[in-house]
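Single chain ahead, by itself, as structure tokens, in the form predicted alone.
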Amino acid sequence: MSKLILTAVGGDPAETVRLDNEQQLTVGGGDVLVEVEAAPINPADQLFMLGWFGVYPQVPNALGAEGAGRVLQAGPEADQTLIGRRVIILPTFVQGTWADKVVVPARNVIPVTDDADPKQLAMLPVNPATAYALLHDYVALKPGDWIGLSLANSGVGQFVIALAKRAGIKTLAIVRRDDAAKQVQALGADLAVVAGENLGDRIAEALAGAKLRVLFDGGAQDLGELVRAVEDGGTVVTYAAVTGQPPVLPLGDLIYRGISLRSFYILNWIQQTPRNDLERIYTELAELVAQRVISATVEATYPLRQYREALAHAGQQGRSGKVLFVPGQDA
């Protein structure tokens, strides 16, 4: 069995990550053994390796938060009907999905359809679930409502746009490059605005009097400009921080206009959502993947042995899609 291990927190992943080979895996009573088909490299994984995430590494720490694969074996206390099923692996930052096989507690897997691309399913636990929660858990949205989305060409952004379009909700997408604006419009965003000078004025002109019910923020540096487009009493939800800076709203928007600033963290959501609801949501999302209603752009796939190249690629600015490990490519 091969897996990627973090040996030190911080520094260059080329030096702090190594490929380990284990001869035997032990499946506990409530565990399942999963043969991993695909596992993405997410920004959260990169932050985790640097010690900047909500979970701190306990080195040596197996790497990889999410993935998809087939159950090969189930412990005596686990559901035996899982054997042979394709499952998604929920993120914990403990068991590690950047591996060809992994043992996980049965509670951390959810069976999904066989009729979908396993690479797309591997990306299901984090970004599509985040998009689903953003659209359902904060504001009661209805067809015709406007939402705003910074970092709109990100993995989460792509799924928010697709799910909003399906529900008849209009999306204002804020991006940082002209080519990204074309990308999100092709995905179905109703309006796309490139960050820069006079952003607030350009957004107001584009919306032509409409206001945003909610703004989903992925770490915009000009959040004060964006919030001008949110209706009085509206909501800003921060779900990421690509700049590493905390979200800051003008005092007048908080006090005089009653704007609420809230947050989303996928690990809390998974822990706090009842199991029946998790299964329902992920089953629904998996079916949408199978129907090709939602998907994320895949830029490249790598075998585990090429982890240095994969991690370097995933860290590049201006990528157009996700980078994934596909352990089967090692064969």
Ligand SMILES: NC(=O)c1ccc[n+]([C@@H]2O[C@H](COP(=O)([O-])OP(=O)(O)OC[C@H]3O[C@@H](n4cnc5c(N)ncnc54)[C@H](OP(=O)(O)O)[C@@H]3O)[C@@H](O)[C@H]2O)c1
Second form
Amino acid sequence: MSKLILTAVGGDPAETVRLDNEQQLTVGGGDVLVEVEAAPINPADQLFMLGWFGVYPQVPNALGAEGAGRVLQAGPEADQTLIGRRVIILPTFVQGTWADKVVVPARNVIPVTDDADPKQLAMLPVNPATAYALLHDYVALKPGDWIGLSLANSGVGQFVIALAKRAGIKTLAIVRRDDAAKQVQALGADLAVVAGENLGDRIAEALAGAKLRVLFDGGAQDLGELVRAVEDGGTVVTYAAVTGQPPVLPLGDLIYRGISLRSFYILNWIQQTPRNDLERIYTELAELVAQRVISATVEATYPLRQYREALAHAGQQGRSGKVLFVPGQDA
Ligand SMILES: NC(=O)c1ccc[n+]([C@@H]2O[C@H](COP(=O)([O-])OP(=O)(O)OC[C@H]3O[C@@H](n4cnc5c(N)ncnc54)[C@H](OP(=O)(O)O)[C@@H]3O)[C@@H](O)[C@H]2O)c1
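After the form predicted alone, can we look at the form predicted together with this ligand?
What follows is the whole complex; the chain from before opens it.
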């Protein structure tokens, strides 16, 4: 049994991550043993390894926030009907998913459809749920409304675009590269604008008088330019800080125009969402994956043993999609 673990916080993952090949796995009463089919490398994993995430590593700390796999075994107090089922593993930053097998408290898995690509299901717990919550929990959106998003070509962005399109909501997608603009338009974004000079003016021109009801911001440096497109009394939801800078809104927008700044964090959302709702939402999202309504572009998959290459690849900017571990490739 193989599992990637973090041995020190900060520094180069090539030095701080180790593949542990001799794990003794004990399945506790309320646990399940899952054979992992796929597990992505997310920015949150990278932040976690650096000690910059909302949860601080307790080294040695198992790595990998989310994943999908099949239940091989269930402890006596766990639901026995889970055995043989495909499940998604919810993020805790404790149990780890970058492993060929993992023991997880049964409450941290949710059974999902067998009829979908496990790589896509492995990415379900974090980004699609984030997109779902962004679209449902802040502003009551209706068909024809406009929303805006920075980081639009990211995994989160791709899911926001797909879910919004399905709901008849129009999307203004902000990216930082021409090829990413083409990519998000192909995915269904109504408008794509590349960040840079005169961004606010170019957005206003593209929107032709329309205003955004809500803006989802992943850390745009020029948030003040973007917020000009938000309607009076509208909302900005911040959920990431790729530039490392806090979201800064001009005082005039905050005070005179009544723009609200709110935030989202997936671990709080999972903790605060009643279990029935979590199961309903993830089941619905898994069905959308099976129907190919939502997906995230995959750029590469790696076996666990190539973790150094995989982590370096995931750390590159300008990727076309996600990098995942597929432990079955180790065989
Ligand atoms: N708050 C939450 O609970 C929550 C939940 C999910 C995700 N997130 C965060 O959301 C962000 C996106 O996650 P993801 O998994 O969707 O990411 P992803 O698919 O790996 O995509 C990364 C995105 O970040 C952009 N980017 C990277 N460095 C940047 C920089 N210095 N300046 C501007 N843009 C930069 C990339 O643009 P290029 O393609 O041009 O390089 C790309 O659009 C991450 O920061 C993640 O931590 C937060």
